[in-house]
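Below, in structure tokens: the form predicted on its own, a single chain.
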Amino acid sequence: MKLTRKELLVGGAAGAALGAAGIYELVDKLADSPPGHFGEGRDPEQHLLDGMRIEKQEGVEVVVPVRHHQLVTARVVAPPDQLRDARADLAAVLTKLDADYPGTPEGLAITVAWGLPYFQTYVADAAEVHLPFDRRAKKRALIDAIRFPSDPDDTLLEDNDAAFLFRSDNEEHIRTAATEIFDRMKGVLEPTSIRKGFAGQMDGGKGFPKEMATAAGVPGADLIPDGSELFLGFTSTQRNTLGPPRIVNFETLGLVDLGPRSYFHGGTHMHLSHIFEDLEAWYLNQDFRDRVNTAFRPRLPVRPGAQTVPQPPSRASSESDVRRDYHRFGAIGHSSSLQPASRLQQDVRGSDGTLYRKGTAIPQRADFNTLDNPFFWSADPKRDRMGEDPAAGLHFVVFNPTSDDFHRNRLAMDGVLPGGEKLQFAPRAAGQGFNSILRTTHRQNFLVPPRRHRSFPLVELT
């Protein structure tokens, strides 16, 4: 039976759409039993989860996701005077929850960012001084979000000033803790937007990307193969395609001036965007080999049928195996476009000393399928383009080191060579990896302070 926006949903205002589960109650159903993480602990990070487990899949190592995503986005409503009060009530609430459930993905985690308009309208002249700075790109390290040359027009660039990432195995904690954070911050912060979704959990079965997906009636989740991860068939969390703990950070690559204080020391940035996936067209329009060739590389030896496919280091593509994909094929595929800009060049001496090897991978991804169209929930539904029925989709979660690091990597995606090089594709042309079957609608980058600047970076000082 197809689910209804209002079936999916069960509620309507923001207060109600915190506390509501709708279809994604079915995840934990679905589910035969705890997913068996292991470890606790906080690090001086937001953007790092403790007690992640690697198991193995078709031979490769695989981090286990977390089964439960949300992320709220929103804006600040107290005015300026009132944030210094403001920003230990929200240290507070955080701190209470910190002590409540472990950093685990059997408790919980907690990722906030803020937007480039909450530095600019709230905290200029400390955001002049101490916002770091990209030394690579000779700009800030948090900018404005762009559109891509793959991009549809109407692309919404967001200007929220903070988004919280909630993430746990247990939806319970999301939803308790959600409402407890924005019970305690009515008249200072107002959600924006609230967005659901789920990593499906390689434990046998169809999996919860197809169960989900056939759930609510989605065209093409009929076509998922069973077991996959997520709605797009191959398995995104092998370990050698995330990068390792730490690597995000501002400070770890050298490519960040952290300023006079050393004020984001430990924090990272986020790019947040939600795209539409079109699974009809990915799996009736390509075989598995054409589907190989998108997602990989063209003519990458792949088992038939295969969901988790080897990325390691050593077989890291270069520019000069892109450009020649280009010019052989027509074609260049999604992982290969991107490895050029998204894992390391040559070896690096991270700045607490560990050694990244060539060809590691440097994002570190936090991206779950949806079912919203394209949100769970929306405070201007008319301008976020709300749909009645659920919709395969994705919010793509990433952390890297800067702004213009994440854009050099989209960029990859439309064929932009990191030395400057544009392989000629038509937007959106086939050849050119995912991007045939994809539609962003929403985009905007934060910045992550880290754990002991989480709560209205900067305020302190003004």
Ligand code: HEM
Second form
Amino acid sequence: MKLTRKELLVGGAAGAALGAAGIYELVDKLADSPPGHFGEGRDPEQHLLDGMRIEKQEGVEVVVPVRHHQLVTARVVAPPDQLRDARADLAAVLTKLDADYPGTPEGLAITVAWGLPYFQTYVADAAEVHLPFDRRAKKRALIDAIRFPSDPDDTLLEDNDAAFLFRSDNEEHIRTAATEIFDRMKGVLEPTSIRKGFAGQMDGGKGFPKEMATAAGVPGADLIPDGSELFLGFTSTQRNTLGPPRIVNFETLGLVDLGPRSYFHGGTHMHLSHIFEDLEAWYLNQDFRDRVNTAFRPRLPVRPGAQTVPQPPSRASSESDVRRDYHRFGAIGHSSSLQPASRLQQDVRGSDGTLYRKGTAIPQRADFNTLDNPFFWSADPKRDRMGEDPAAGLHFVVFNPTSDDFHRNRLAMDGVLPGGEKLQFAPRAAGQGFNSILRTTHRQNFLVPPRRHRSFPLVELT
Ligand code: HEM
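Please move on to the form predicted in complex with protoporphyrin IX containing FE, as the form predicted on its own is already shown.
First the chain shown before, then all remaining chains and molecules of the complex.
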């Protein structure tokens, strides 16, 4: 059943697109009622969800991801002298939504993030004083995104003012909230893109990724293993590979100077990118052994057909492990190449007194698969190169303490070790981890304020 563009993507006005589901309404038809979660209340942090369920998959603790995701990027269209009122209006609608839904997967989680253009254009003086500073990198904690060695030359570095991330097991909650926010922000914040997607919840059967890709007629969909969490067949939310709750807060690891008022205490950094995935190249050009070498580490012993591969802190790869793999096999694995940057290299006592052991993961990934091409809706379809047919991809969302910390991770994924040594690969070479079957189309870094300052941050100090 090949879907038409009309059935998949939505053109026309942003308003209509915000209220539309397109193919994604299929997710709820395919699945049983969402699993029960528990827990109430709202954290001061915007990027944390309450009641995330931990389950054992193939003997490994896995965080069960939220089913539906939507991300709306936007630009400010109101004149600066109207932003104080806008700040109160947006805060009011967000507070109302916090009351309407519990902060759990079955309720709704909204994360509001702000781009460098917003800080530079509307609150430059206050930003000069209060934007967090990365002590290790000796630069701002929020800097412009860059093209990485494996990125194609035409990867778009975006300049949105804001991004709204919506996560829920109930798609209706997301559509209602997104419509309420942008109705209230008419003439103030204008959507520039809408991005939608889902994650498999590993609850048996074929699993959303395979069923959605099959329903959309995506090439290679039939090759996706049944029940897998992601299109590429491996679980990517095991507990050991995701940073513990507050580790990415600006203040936790001591990486960041928060300035005179610690205005952004409880905030964090978010990177957003869109990545196309070539499923046929992944499954037809590589057998299971090759895929394990690429996703994890060359020659890592793994049970044939496994989807969840243990990555405990005690076995995190070091720079010399990655260098040795490179010289022995001419290849690096995705998660092993990242671990010298994504894991703590020594025990760290956090600002709240928590002891984080060596090998603990830092980044909190919130990425989700998509059939968007590359977006569900775009205000500038030509610039965003909106395509006709559904395409397998990932909206990659990750929280790190700073932009530079994310850049160190992403460079490590290309074989640029945190110490600066470059393991030589041609861009997207077969040995360079996943990159050979990925193509990044868009990128931007954002700052995620704490909940109390999530609406038009610093405007009140300007
Ligand atoms: C389509 C693209 C991608 C897919 C399918 C993917 C999939 C995976 C998988 C299967 C793992 C192993 C996780 C586990 O063992 O739980 C992983 C780990 C990870 N990935 Fe990716 N990934 C992708 C892109 C990226 C990108 C662009 C980054 C950016 C830096 C990234 C950062 C990470 C990190 C930090 C880890 C954890 C490493 C660790 O500390 O063990 N991934 N990813």
